[in-house]
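What follows is one chain in structure tokens, specifically the form predicted on its own.
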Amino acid sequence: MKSSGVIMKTVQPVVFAHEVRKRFGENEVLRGVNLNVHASEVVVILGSSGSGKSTFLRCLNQLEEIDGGWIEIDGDPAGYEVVGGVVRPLGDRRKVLQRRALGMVFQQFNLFQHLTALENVTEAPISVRGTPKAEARDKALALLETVGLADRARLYPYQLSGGQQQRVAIARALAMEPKVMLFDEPTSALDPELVGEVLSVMKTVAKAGTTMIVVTHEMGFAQEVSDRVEFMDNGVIVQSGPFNELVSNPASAKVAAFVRQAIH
């Protein structure tokens, strides 16, 4: 975390991405992305629309299959296994189990509309992890308290504001005890007056030492919370470093223009 002043790095990164490539037809969206993220780091990915940010997160979470390169999550190859020196793809069931290591919060809230806030948070731990219902309920209530929604536990999504729904989505992702939290423009679907409440929860999650990769245009969050910023352009990372360095010493005219427009 930035506020601590010191990042305790493990020997190997929790997220290791090497020359990751992804294309959709003739459109090569990712052209060789390299990124290492260590435990408790908060990394913010910036860039213009269409630069590949969201696609990269989806590749990390195996929602998209990469066309080249290599991804490891806490030392495990994402989507593959190595047996006797031979690399082979995992089946769908193994991929689902692997995906539990990553919690993802999307632009849209994607809550189950027929379940209460509490039930949304307990659903995956009970059905996927086999957590006893009472234990899952106690943990879910604690997480809803963390995101400031303990008094909304029994309400349905339609009874909640957009900001409240997104906070439930964060609690739901945290309930699976992921090694890394991925946030894909988590405030972009919110009315301006609701953005602050979601960013505040994300700051709380970061201060707890959670490893986070955040795609956002919220420059204040990037400055205050991130350990470093990665700037993507045309499917590659073109600048990496502290936020203030990005602002004071942009690596290209494209970076400078983005920063200037985003800040002003």
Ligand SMILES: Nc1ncnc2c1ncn2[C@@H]1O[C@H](COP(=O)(O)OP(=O)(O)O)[C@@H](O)[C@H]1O
The other form holds:
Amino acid sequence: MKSSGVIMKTVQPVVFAHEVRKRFGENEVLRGVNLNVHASEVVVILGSSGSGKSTFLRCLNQLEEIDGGWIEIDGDPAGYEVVGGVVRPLGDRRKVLQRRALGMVFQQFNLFQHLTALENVTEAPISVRGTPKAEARDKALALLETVGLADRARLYPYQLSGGQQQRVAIARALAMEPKVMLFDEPTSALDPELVGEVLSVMKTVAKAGTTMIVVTHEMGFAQEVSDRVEFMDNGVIVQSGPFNELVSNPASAKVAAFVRQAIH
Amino acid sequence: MTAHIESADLSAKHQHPPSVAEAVGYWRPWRWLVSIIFTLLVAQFLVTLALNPNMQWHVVLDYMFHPVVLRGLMMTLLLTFLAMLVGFTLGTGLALFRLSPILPMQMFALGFTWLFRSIPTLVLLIFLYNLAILIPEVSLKIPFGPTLWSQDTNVLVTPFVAAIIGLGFHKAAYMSEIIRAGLLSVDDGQRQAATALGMSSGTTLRRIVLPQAMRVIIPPTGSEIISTLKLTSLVSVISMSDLLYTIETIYSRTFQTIPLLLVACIWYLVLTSILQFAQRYVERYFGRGYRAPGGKDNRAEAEG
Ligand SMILES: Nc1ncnc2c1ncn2[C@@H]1O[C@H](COP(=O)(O)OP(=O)(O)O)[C@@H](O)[C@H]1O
Ligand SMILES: [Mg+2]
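Starting from the form predicted on its own above, please write out the structure of the form predicted in complex with the ligand.
And the full complex, kicking off with our chain again.
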């Protein structure tokens, strides 16, 4: 274990985010976000649209560069290193390697359009990790089986329903065996009747002990599956704790209003 | 609640209505007339042309598969292939330069495209052919530093090399715009998903972006290949023995100008037709994963 000097806990969090700041021009979107996630924890991030949830997830896997604060994934500082007390940015090559520790599921699925469901899942293991084709294929088929799509392996994304596409996207991210899975509103683009199948796959993934950070508006999922809920408002986390506590004892009128509306 | 209507309530003529399936065809006399007139005109034109004794079809037939002509044909094909290869490779590079965040690279690509789209290809070819007058020696050196290697321009830039560079650079300028449009047509979510999976920018480009961009790149590239095929006929000015130059050499000797030009035309027609046919298959290959226009699947096997 690397001693970064920043944390001195006995158990090192898998995700350590400290005072993370992000600006788009004049617009300060993240204003000091703190979040620790330990192995096998499932954390749900709630918050109204535009509060910075997606931006935060994108900062975690370095799709965006942060302007301040510190992020470590499994003890490995993201995008930077400290050499002799000096904080230096890493080269692109190192960043690419670091991203493999995180799997990401997008709201719009973003399946590779020119590849079949199976090829979507095998692509990164083969081209990134150099896994032998036969091995990648067997593993991908097993993953598709897990998400209930073994019989759809040869279909292209456009031939799948939204729910099926999102399940393939989950299998695709899992195929890289990430340390953490990030979900950015995975069911928001789905027809209501397709939401359940995706949530149930996510539950299976959570039960298998996967560390997960999930941005969602699905309160049922938050209540049933999450260990902890984080409420983000205007670029900061304003409340953190078990779901039921958030409901029974909201930290602010805004949290209360959000919860009331989301639960109906 | 809508009232339930029993069939007994309907009047007699609604008990057994006719069906449009039994309708007779609609009579369109003008369409028929126009079709007949057109067919006759075209037929007459073709027959007159074919029967014109000045066509000298026997001469056409004699030279169609003449070894010298075939050799010219091979040269035309080789030039087309190499010019397109240079054009596509260099064009991809230029397109990437244009999309790069590094300003001097953008400017270089912009300047290259501007220059080689502006100069007429014929002028460019003659210019390259006479390059030795301008630059007697080509050398490889570190900018403002020592020379590593040098060579006499006339040895290096043979007419063949001049032709490849001339045609290739010209094509690269056009291809870079086509490829750039293709790269831009790929949804940014595809790049993000690839990046999030830990793919490097090179792998993302090669495995995810380019294959999808191809769908947009192929159709205009097909036209570019066909235009290159015909453009190669320009190299006759720098005495390269392509199809047209070979034909010219023969008819300047035999004075059978028309039939020999017909030989060239027929060959160009044949090659163009083959290319158009091949394009359909390439388009279908890169169109996989996309609903064909009209909603039909591109691959039958995909229905499952
Ligand atoms: N690439 C970007 N450029 C400029 N502004 C952005 C960009 N991405 C997000 N934003 C802004 O950041 C804010 C937070 O966005 P986002 O993280 O998507 O919120 P959420 O996911 O909570 O709805 C919004 O005001 C949005 O307009
Ligand atoms: Mg969002």
